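First comes one chain, alone, set out as structure tokens in the form predicted on its own.
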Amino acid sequence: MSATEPKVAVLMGSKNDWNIMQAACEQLTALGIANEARVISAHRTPQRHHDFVTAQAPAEGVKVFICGAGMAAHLAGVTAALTSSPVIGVPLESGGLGGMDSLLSTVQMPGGMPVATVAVGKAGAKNAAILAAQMLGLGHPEIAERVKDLRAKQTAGVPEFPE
């Protein structure tokens, strides 16, 4: 990781989506890309979030948003408002929908406020950190060369059957 690469902000809603939105960081660390976590709500810290996604993280270097958030999920939404850089938003499970409200809040955004959703939960949180890493490596090759390599080896990681 050299000090000209961009960097990618994790924010969440809680503290409690930790044990979800880790993986992103985990899977960023993993492809060698800077990143942060913060908690950051939409609805609760409306003054703390608009500081850090309007002046803070650009004067960071941050070039993606990845949002974590559960039930009505706008801190993608809200993010996404805030800035032109990409927002990745992570659907939570929370309450009795199993993420399904999460979803909705996330994916429906009105036209010209795009906000790209990956599937709910763990497993988006790491495919959030790869999709970044992939726009990011539109401008970075080397980045670009760490995602070719992980798929390599995600590749080489699925024996054929029968053996």
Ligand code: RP5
Second form
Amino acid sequence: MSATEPKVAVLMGSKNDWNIMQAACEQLTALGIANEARVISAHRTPQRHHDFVTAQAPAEGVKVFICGAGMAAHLAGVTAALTSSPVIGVPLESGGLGGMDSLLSTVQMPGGMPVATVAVGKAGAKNAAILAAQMLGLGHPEIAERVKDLRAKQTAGVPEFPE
Ligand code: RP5
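Can you now output the form predicted together with 5-O-phosphono-beta-D-ribofuranose? The one shown was the form predicted on its own.
Every chain and every other molecule in the complex is listed next, the one we just looked at coming first.
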């Protein structure tokens, strides 16, 4: 991967989120997009969060942030507060409320501070990666082509009849 190649940071609030968030990294890798997974908690490691988003990530060429968190999920929102790069939030089901807690925490951002919120859980992690690729594809035609290929293969893989 070259230094000028855009990178996606995949952040998660706990190492316990990795079993779901690895779907984002796998999808990014399948699309040939450089990615880096980091455990960063808005609540437990606020300094690590600040340093990564404001200094390390821009220096590494990160262009889009994907943030997965459960419970009182503030990771995506605080990331959005720290950067003007696009932030995609993946609500995770890790509390006792089936993901409704993290969904509302992630999606209900105040005006002026967007977080593109995707589905709860693994489908959301995968979609976050594809959405990040679509964003990067606006400035990188080769990435846009790979997204088109993915969609075409997906369409071709849907049978017309159940049996
Ligand atoms: C959130 O709290 C994390 O994203 C995780 O989903 C949830 C619980 O964290 P652990 O207690 O499992 O570390 O910050």
